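For reference, the chain that follows is the form predicted alone, supplied as structure tokens.
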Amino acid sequence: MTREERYAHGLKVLEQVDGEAGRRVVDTLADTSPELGHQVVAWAFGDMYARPELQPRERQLVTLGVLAALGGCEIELDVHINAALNVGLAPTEITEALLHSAVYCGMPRAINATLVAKKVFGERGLLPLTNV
């Protein structure tokens, strides 16, 4: 594939997974590092997210765990919690994944990630969670 074809393919995957939030992240990079934005679309989504071995919901669970473990990734967590909802994960599955991450990355990081989930759930009218 050409560079432009990889980008077009990645943009299609990005929009399916992250919707408008993913596009905003790329647009935010346009005046500072357009190449980083290109790589997010072409490589991360066009090459990696598009691989058939994991389904989008599984990829989002992995992504949420890694972002929670890294800490300091609240902007990315916001995008990917929205993406997790977009690809069919239930809010309780997301909170369970973040709860489970506490075992491996510690309570403070799991709490921070869960507070981002609370923000996203609130914005989407999903609070309070009733089946926890």
Given for the second form:
There are 6 protein chains.
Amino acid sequence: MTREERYAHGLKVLEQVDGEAGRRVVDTLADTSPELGHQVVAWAFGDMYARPELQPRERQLVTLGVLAALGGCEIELDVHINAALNVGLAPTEITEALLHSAVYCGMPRAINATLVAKKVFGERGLLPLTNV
Amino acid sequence: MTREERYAHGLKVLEQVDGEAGRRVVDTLADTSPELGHQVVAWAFGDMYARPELQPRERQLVTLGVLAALGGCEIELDVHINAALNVGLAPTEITEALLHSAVYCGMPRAINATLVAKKVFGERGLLPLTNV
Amino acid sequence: MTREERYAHGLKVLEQVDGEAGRRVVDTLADTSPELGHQVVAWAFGDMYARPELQPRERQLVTLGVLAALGGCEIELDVHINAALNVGLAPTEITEALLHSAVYCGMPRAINATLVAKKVFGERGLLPLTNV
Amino acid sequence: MTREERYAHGLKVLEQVDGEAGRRVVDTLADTSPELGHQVVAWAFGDMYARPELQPRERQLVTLGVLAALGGCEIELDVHINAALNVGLAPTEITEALLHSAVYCGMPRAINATLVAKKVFGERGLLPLTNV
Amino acid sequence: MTREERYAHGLKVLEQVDGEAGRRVVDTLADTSPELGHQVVAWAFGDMYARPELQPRERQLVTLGVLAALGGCEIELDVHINAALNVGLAPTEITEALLHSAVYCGMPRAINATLVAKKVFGERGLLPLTNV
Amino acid sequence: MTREERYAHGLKVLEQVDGEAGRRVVDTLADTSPELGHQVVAWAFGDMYARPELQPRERQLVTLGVLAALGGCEIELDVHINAALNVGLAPTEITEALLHSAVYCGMPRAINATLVAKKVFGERGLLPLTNV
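Here we have the form predicted alone; I need the corresponding form predicted in complex with a further copy of the same chain.
And the full complex, kicking off with our chain again.
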């Protein structure tokens, strides 16, 4: 597999998972660190996301847990809350995952991540959540 | 004690400590994750803050240390620097706590937290600090 | 619901999820900070884990993501990798979740968490993993 | 003030606050990074701890909050839980500060720090805590 | 050496390394926590940066690694990406250092730091990078 | 390039940089998460370390900064302090990098990393350091 084929394969996975939002982050890196963009696409999506050992919705639950815990990842949470919706997690499953994270990483991280969810849900016309 | 009574009790504590600022964060969560708002009020304030084992000003010193160290908690620092003033910490005690945190979590975290203090002090007409 | 009822309810959930391992951590806290043990049981398990919005295996995927990202949580990862097995995650799903976390929190956090998984899997006679 | 005078001044403050435990950490650094030991003594203690803007017990409350939140600081927590006792915090005030930190940095960090407190309290013959 | 001489010495080092950007951060602290500004200048720059054991460009590589890993340090990364350019690191060496950090602290931290580099490079007319 | 060729290429780079220590970590993962071991070798070393944009000693300075800042990475610091010596950093340059990191990530992280350096230097017969 050539470098270009690895990139093309990763891009297909990225677009299935993240839709537009992930692509935009990669494009933003193009004039500054194209290799970082390449690694996000070819490695993170092409090598890691593509593996069948977890379902896409399960992968996003892990991702939400990691990003909530790290803190300071509002840009990436925006992409991955969109991705979580794209792969079939319900809004209330996303907010429940973030609520659950509060037990382990504390209230501020959970609140900050939930404020990103509020922004994404608002942009997609999903607010107010019902059945909560 | 019912769920509603736990909430009502927590809300009274939250308003004593945080005033308006804490209430606003909880309100913001209402359409996205009302349960997270409930837990902040009923658990964090009703169960934890209400305990008499530490004085309110001591609780805020611990809180400032934790929030400075975590980083990326500007929203929560805003609430809790206001809270620290509400429960009787002097502005110079707040900046000293953040200065002290630099020994343990480094200059950037201390600077970022102090910039939030600057914003809060400015909004409350406390700048420039005197006797520093 | 009284304080004792909340504790009893949480203990039942904790024992379903964590089995022996979680109980041991709570017992260890009894002579030093019984209230912390109470909050782990009554709040974390009784209030949070008991909610039906996520399946137990999904809750553990979030937990693994958060604990891997935090770092320095070997004791808690031990409990929760056991818990993940208890609620039906396959060993290869656990290692895949930790592998996936490497994209977001880096190789050292993923390696450290995987070394805890190795220890737990070894204690439960699951090594070497097959089908990997 | 010469470099040696700054060190001597810091050492006096360190010994008042930390007693033996802090000195041992500095001694351990002597063959590997004597300058790091110097900075801990001359800067952290001589310049920062010596400032009168916070009382010693208040400084330790901030320190406990920062160290609990950082995680992976068992060595330093050992020193500073000893220091907290030395400057007059009651064991139950220390465990309450760590319990309080759980709201902001999550249960695992609070548990890990409390396990260090358990070790220190045990070494000083303070277990089991009474009046908790 | 007096307190004022230590400050004056530190200021000279800060201006060599950081140019205007570092000075601005210190000035911003003046009405809120002048002592924090003093410690940044007199200690961080006067005591630490001035040491000859590492070359300035090597010190900035360590700094970039630490700031990328911490996260939530956009203000400080702005100062230190400028500083890295000032002491002779090429833009592609800076982006490579941040790319390298992704192995150890994950993609989101590396992306966030690279977005700060993009901003700084843009302000200095260095985009798009060539030879990448 | 096949998956096996990418691994073989990465292994050659890993052995040049890390010597035995890195290989041992990968071997330890073989029965639990062979894919994580593969990614460390094929991606981290084969794709990232192999890039010529930074010299090996510069790459290790960034790595030391990231690992010190993360905390809880004693296993990885052990490998990379050995690696830093292997690629030509002097012991005093390593301790200086860790001392420098204290400005940005605080004393406890710097102390913990320096204690790992003490262990590695001791194993390699380099203590006490001279010219410090």
